[in-house]
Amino acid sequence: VQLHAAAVEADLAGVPLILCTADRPPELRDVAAPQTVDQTHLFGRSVRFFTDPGVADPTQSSTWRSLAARTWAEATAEWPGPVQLNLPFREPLVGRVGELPPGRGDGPWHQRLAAGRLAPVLDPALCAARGVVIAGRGTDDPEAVATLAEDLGWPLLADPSSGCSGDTSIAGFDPLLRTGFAERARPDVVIRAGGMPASKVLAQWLDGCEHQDLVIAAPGWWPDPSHTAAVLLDAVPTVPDDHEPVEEWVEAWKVAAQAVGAAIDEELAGVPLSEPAVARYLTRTLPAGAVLVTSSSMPVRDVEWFGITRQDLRVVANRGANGIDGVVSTAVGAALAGAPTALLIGDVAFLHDSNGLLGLADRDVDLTIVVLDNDGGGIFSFLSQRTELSTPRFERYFGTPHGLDLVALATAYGVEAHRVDAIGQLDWRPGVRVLVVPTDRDDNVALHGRLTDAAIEAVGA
């Protein structure tokens, strides 16, 4: 408490100036413990950046560099200030100097550069390496970002509705980094726009390779889940004159997602309306110019995962919190800017937003609403619980079936709405109208597995 006078004097003076203020443990707070005060944002709008990382705990040390370099870095950038690092200890309070996790060796765990000195940082012998563009979502420029990954000649695995698209992307990156591919082509460079996409088999073979790792990031904006970024970039960087691609490291990558799209398309075959098809249809089908609004949960993985990349269709979704309200909502409003627009959602998100379809009859837009019903929760049967809880624990808690006609709920809104029965259905047309598709969400889990032995059979385990 005796800190907020300075801390009040460093944020307006613009004074760089790092706080650790010493706490009790989570589980003496708020239970009337002696000498506890809460210490959470103790500090208020004077501080730049706080953090409470938890009591120390050494399975957490690779993260202890990272959070040191991001703490001085957020008290000395561009508008420097104070910062406050709260760090709460448990009995008994003493201890021994142990190790500290290794450091990079050559510098900072983490640098942030204005966009004056971008220069520097793709020097030839970085450009020269193998490397990797990823773009998520937040990214600022995804036309800058494309073409970085062009002039770099470096794969581009971008999430849908990062927007970004170009002679580089590849298709279908999580299927393909599901195949012995991924052990082949290891990056020693990663360039990571905005956030994460949504594949966690993407994740895993980042944190499987030793690469080095630099972001491109709005100031004030810090996505590195990770802790590995080695350098935060605020605007995107530039390419050397005299730099000449590698063609044969990009082209590895098209051929191999290629062979992984034909043998997708050739499985998809047998099953025309499962949710992946149903997807993959969508991406290439709508119309030049189109918008394709895609729900979080199973939805958006199936566009990022199995969807055709084009730069003609603009994805978009709600991935700030990765929530399922106000989706069809979401959906009403892009149709409103006037392109054709189609959402993808699931049949929970469906029922969380459908007053949504309220007055849509009414409105002069076009908007094609693709229901996957699969009666429930489906990405929960991907997950552990699936197989170690029983079938009626599972249902109630995760399944959560609704047994709902959805056709009927949105014939009552005054929609057109049908259930679809083939996949020509699906093809878009001016008006509104609903398109319920009837999945199962078992079924879909045995049709995912099969999808990634077809990705390996295509390019090798």
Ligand SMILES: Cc1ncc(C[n+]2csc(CCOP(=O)(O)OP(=O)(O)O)c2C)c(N)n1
Second form
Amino acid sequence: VQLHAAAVEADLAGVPLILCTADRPPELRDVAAPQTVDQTHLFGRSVRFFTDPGVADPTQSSTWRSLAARTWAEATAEWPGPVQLNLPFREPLVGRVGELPPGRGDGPWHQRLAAGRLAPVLDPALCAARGVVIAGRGTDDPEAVATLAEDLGWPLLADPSSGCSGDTSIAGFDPLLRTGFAERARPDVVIRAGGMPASKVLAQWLDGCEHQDLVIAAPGWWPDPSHTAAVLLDAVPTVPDDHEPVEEWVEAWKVAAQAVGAAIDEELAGVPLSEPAVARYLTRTLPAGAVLVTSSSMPVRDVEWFGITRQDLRVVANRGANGIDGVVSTAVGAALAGAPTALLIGDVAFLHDSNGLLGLADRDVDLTIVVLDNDGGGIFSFLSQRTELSTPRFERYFGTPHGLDLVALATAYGVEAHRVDAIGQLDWRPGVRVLVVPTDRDDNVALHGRLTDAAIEAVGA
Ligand SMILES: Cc1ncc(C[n+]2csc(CCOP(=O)(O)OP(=O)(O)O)c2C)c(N)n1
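Switch from the form predicted on its own to the form predicted together with the ligand and give that structure.
In what comes next, the whole complex appears, and the chain from above leads the way.
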């Protein structure tokens, strides 16, 4: 049951995940035996495949490799996802590991012979249009998508967790699209890869312009929340060799984005430690090859809107169901892969999974957890209920302040923890640390407003 959140997330995010669920044997089911729940199809339609092969029977061992290989194949299919392998055990529950049945040489058990996905060549007239490429989570082949944008000479507006960045990347497209530039730069064609970035401004901008919408997604996935897709592609298309990009188009985007970036730097330099400044600083200063895990809600947005686009920084986020649960554990899992890892997380999400800190001090990982502590859910202060409700009601139902000392909490788990009062204290160093950055929810909304004003001043209303 505890695995359900992970199953939901992996389903929506297209992450291969094999859930092996230990179960009671059939004779103990439905007879009020202790600690026995119905695990059959426990995760409903969230899993790509469910199987319950029964209590292991050595006389059937010739089927085991096929079962394991099938489970793997179902999880790693074209649109990957979770599978549940329900495994009942009968007492005694201790024993010795036996011999596995022989494999098929060194190779895999099954070979999948598929026709493969053909990359179509785009129509020259379409390539000549004013277009943008948008990349979100679940982008299958981020390098090919970045190359497509470069070959077309179109700006690339990418959610950092898409892993997509290239010569035409437009960092900070959200603040840019809050300016008058948005009106002047309406596209005729949009090619989207994967899901949509977090930016509502981007979605509203697209809604407001007539354009042809092409969507690239793995077969079995349908990322089209706006119901506007006209062409669905299951592979990244290519551009005819003789296509000549219109340099002025992407140049105009780059110049405007640079002006907005400079305005943001200037505005942030003039204020004390802030949430957007931390997002910008981490994306700028983490070492090459680092992984930055971002939590819903504002960290994902602040990194998308105010982060620096870098090809040598991998950004990951649980953006399937956007859950704020399990995010500390996600970061620990990411750090176990060996790269220098940082987690940017709000205080509520941190508290939700503080048990993810258990045993962390003894792990051989490099993980810095930066907690933006605005004493509650900061995202809700951006919504209309902040002004429509009285402050006490808002705080009770949305703000949800907890008043806890997060440095003391992390210290109780044996993890080194500090309160940060200057941005330079976020500089990377190896080992495990929790750095708590105190911020204020109302000040944060006001600062986001001033950053928009600064962007407008830089490129026009
Ligand atoms: C498991 C789960 N429960 C509830 C929510 C709804 N929710 C979205 S953001 C949020 C508050 C997050 O607060 P915090 O982690 O402090 O980040 P901030 O909003 O300040 O960026 C909540 C409760 C969710 N996304 N996932």
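Numbering follows the first chain given and starts at 1. None of these values were measured; they are calculated from a predicted model. Rigid core: the largest C-alpha set superposing within 1.5 Å between the two forms.
Original post:
Taking the rigid core as reference, does the Cα of Glu9 move 2 Å or more between these two forms?
Top reply: Superposed on the core, Glu9 moves its C-alpha 2 Å or more between these two forms.
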